[in-house]
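This document starts with one chain, in the form predicted on its own, laid out as structure tokens.
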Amino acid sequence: MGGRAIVVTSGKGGVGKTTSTANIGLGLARRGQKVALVDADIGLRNLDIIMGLENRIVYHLVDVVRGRCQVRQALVKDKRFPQLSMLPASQVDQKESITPDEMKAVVAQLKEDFDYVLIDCPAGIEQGFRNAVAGADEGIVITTPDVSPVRDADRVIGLLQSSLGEPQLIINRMSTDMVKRGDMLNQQDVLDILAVRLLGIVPEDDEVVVAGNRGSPVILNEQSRSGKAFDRIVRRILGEEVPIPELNGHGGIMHRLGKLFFRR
């Protein structure tokens, strides 16, 4: 039996969905999870920063669909977990140096040796979102609580919905200070626009910021907020029941703005 291939995509840049990426796979085998993480953003990698691993690059994804290399010659091993290897993306080609067909036919390979294949999908619903799509069983949105960044999730839950599946979603750098003031859209708002199953809510955290740029993912740091949220999400995806804390304030402006802009 093969391993999961986990699309992880959002609407809008900038929401944290790489970020996402590099913690859950590094949670996921330091639970002893074999994981494989493809960074299908080609021309605008970042997978390899977050992760610390940008200096041990040889061969990348395009190589691999051009035939210039072997899968296994591209993985990139992390040493801090051997049983977690990286494919990264190509920072000079373009997203149409490869389709969906040869994406797929790359993470169908990966799954004979993974248990979880993870693919950070670039940004927008184009060319490199359909890559990313093409090879995956399932998908997490990644949004943060604003008003713009979940109408383009609504609009990329609508895609996955018509090829995967109920895609599962996370919440990320949700502000409880802004949250009480009703300044911010709260979790129930979110969940009652976009109407798919919650995986996990990141808080906002300054170390998450500190982490990516030390190349060390925030849930190496079990005394942060952020990287006991990611090591819950984990603990989800692995099958475990693991309680959501609610941060739902009492309904401001952001709160009316959200039914206002999202009437069904």
The other form holds:
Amino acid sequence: MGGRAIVVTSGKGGVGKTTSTANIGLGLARRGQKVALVDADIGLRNLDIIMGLENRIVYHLVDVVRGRCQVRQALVKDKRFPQLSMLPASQVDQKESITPDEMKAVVAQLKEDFDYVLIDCPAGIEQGFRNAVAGADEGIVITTPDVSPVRDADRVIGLLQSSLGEPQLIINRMSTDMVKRGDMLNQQDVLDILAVRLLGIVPEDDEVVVAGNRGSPVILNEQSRSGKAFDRIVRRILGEEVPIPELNGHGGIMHRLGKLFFRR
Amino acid sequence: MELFTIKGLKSGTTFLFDDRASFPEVIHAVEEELARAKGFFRDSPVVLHFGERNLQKDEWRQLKEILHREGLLLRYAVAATEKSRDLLYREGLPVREELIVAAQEKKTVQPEAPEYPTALYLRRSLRSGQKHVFNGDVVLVGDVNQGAEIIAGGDTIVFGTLRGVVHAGYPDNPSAVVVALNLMPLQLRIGPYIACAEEGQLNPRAQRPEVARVKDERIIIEPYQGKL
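Next up, the form predicted together with the partner chain in place of the form predicted on its own?
Below is the whole assembly, all chains and molecules, this chain first.
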């Protein structure tokens, strides 16, 4: 038995995988779940910075795989929520330093002690991606409502479908102004192409940038719209039916498109 | 036209013999082809098509030797000239003046005589990075996303939205067509012709089913009027 291992991936870089992993992880921990975050971006680790834990790293993922330490020793406890721990990536190694099977073994160990294991996947579809996916039972694909990331997301969904089944989708950095001007794809455009279940939409929000630089994920900020969106996503992951609100300037209007956007 | 071709026609496997070249040349081509086939046609029923050739008795005997050696079952022969038909009939072979479906020209695509025995039917969408290659007609019920590709020897029918790349009539059949409920491909290729999507359109949506075909040496797109 054990926990749910979820890989957070996208194909495209810079669309919000690490941000989403951090915020969803914190949100779940805040609601009482035991959560482990795994940074699978060996060589270009970022999860530690976003979480504000970069100064607490002693051991990392490659150390664990090589047997230089126990998993327990490499896990960094979050400074805010003790139920949350992070397994950092190595900054000095490369993606090829571990194999999918090795990753699978590490994640299996974590699943025994945690309710949720969130795996922050690197950009791309090569070895780093294969490693990150190897340990997971489910997938969340992140995209922004733009042509290039959506195509990458489509590719990734195609790759995940055969191994993990259909992933769920988060549309990140949605800007209603740009959509109105026709400069950005809207929700329906994205879903027409990707045709997977929508887990949530996170609006464009400057607070996210600030949060990243400060190491304090935005879900902790009661005022931020994106933080609230992440919290709704957390609730949906926990099984609650939370409607996706209409994202316009004054927010909070119930979406009228019914069943298509409600989580089961 | 080749000296000797083997076709999988609706009327069955058919051996077509060039009717203008010298018979020794044709025989040589037959032996080569069959040697290459490595016994693939053993016990296969085949139709022999001689076209306009005036077949001589010794020529037929020579050919019959080879065909029997290969273990072929001769169903019937098709010959346009009465002389050939007479000869073959006296030699014990059922004869016809024509095939039920005439398909002698390699480049002609006739609705009753498809050059390929089957069509590929796909009941799914193709995501970016997925590709299908098929030596015949392709029917896909679903979408073809940007970054996905279909390469078909014949027609390509997409019962959904086509955003990717389709190459119909591959490699050089310009009479193939592409039909889609929502025709918005990045690029369209029919035989040797190619057409690219207009630039700068974020998400153009066609309003109706359309068909792309070659007319006057270019690919044109027309509304699909219910039949091809």
